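Next up: just one chain, as structure tokens, the form predicted on its own.
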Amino acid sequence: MSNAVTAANTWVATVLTLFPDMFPGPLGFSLAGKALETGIWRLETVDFRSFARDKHRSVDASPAGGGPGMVLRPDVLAAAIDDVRGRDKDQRPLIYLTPRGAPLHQKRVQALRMSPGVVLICGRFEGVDERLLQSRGIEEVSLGDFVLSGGEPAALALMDAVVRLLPGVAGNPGALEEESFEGGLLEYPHYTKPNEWEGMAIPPVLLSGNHEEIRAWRKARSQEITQRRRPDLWRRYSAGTKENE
């Protein structure tokens, strides 16, 4: 990918990884791929193994205190981070993808969209040395309560979540306004042709042409789904609604 780190009006993602060939992966297709080609966003991959200094190009070592697995060395990763930061006039947010991180929410995605870009660290093995996280002010982010083989799939997911919100990426920007988590609710159900399928019909209100009734129906369904499937979101939504009354 491009070695340039920043450009005006371009959202730039730099990924520190042992597997640069995993990128852009699925982000090279569809809307994200077209936006990458046209320069709406740019991707840089950095193989941090190239910053290892021994003859074996070692990036990890056994855990202090014993135990299974290996831990990524702080000196190697710090050298890679410092190299990127030394070329980064915007000082983009520095994020490490890890199951123990703060859950990624749509509000954080929106904030990253408004930033010049992001620097993502993809862990492997047992993770990274804690001293690296403390010394470089790294934000820890999690996609959920599960464990992946490495941070690369999580990095792809985070970038996709941000890139699709960038101006000029979505064909119909209005479609982004009624998605799940926008407004604090899960999205309402969708229907399309045929009007009847396997004995199930589209709800009549959606065929009525009455836009006020359609909006009311969709909001009610969003509320019902959120309350049933995500009580945590529903509690936050309800508390916010009461505050605004």
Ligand code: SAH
Second form
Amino acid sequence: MSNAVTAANTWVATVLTLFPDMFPGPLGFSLAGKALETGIWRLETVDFRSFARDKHRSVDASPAGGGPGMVLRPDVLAAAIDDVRGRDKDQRPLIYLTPRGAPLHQKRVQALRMSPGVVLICGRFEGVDERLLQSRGIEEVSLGDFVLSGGEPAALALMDAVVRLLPGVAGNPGALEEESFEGGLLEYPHYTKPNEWEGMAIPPVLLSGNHEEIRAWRKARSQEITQRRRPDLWRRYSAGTKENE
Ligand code: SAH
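Having looked at the form predicted on its own, could you now put up the form predicted together with this ligand?
Expanding to the full complex; the earlier chain stays at the top.
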């Protein structure tokens, strides 16, 4: 019974990969590592090579139509996915990490935190056979407009972003609300001791003890930085604030 309770609250990530030894990697340390130990989340890896059926255990083949590189076979990956889904009563979202996917945003991260977990597929070589993506209702998610050599670092990044939001993981949950993207803006600049460093002083308002003024100063800096660095975010933010007025 107590197991069932734990299972219901534990966020479970299953990662399909050819390199299970890459996990938990950096997520075995610090807050995520502690949360893994205490069972706030669980990480399972599936080496999909074990689903290869030919005598060479091959998971890839050359691209139809020619061209460089190799492509991951749909039959091998499908067998691995079907096995995972067959024992997944929660039907967690199934995500393939790929530069062709929808860019990962904090909103999606927050939604994933609310789900019972996630199943992640890590590509290698040129990626996976297109028919696999069509046949298994796979969501495609990208970490950004650059190309990695494999999906593993992207899977680690996605899990890191979710795990830090799980209840009981962050030392100070209040810190999460102030962060970049939470209010549609980038974060304001931070300062700490010493008060003067290499001839540069901390902005005096931050040492004034006037919380109202500090809040206003931080909001203004957030807006300024967002407007300057991320016109795309800024447009969405200003449209949103107009709507709310
Ligand atoms: N030929 C592909 C790139 C393959 S890179 C293309 O041009 O789109 C090999 C694997 O790394 C991919 O299958 C994917 O799982 C992973 N990968 C590479 N870049 C990524 C990114 N920006 N976000 C998420 N996964 C990525």
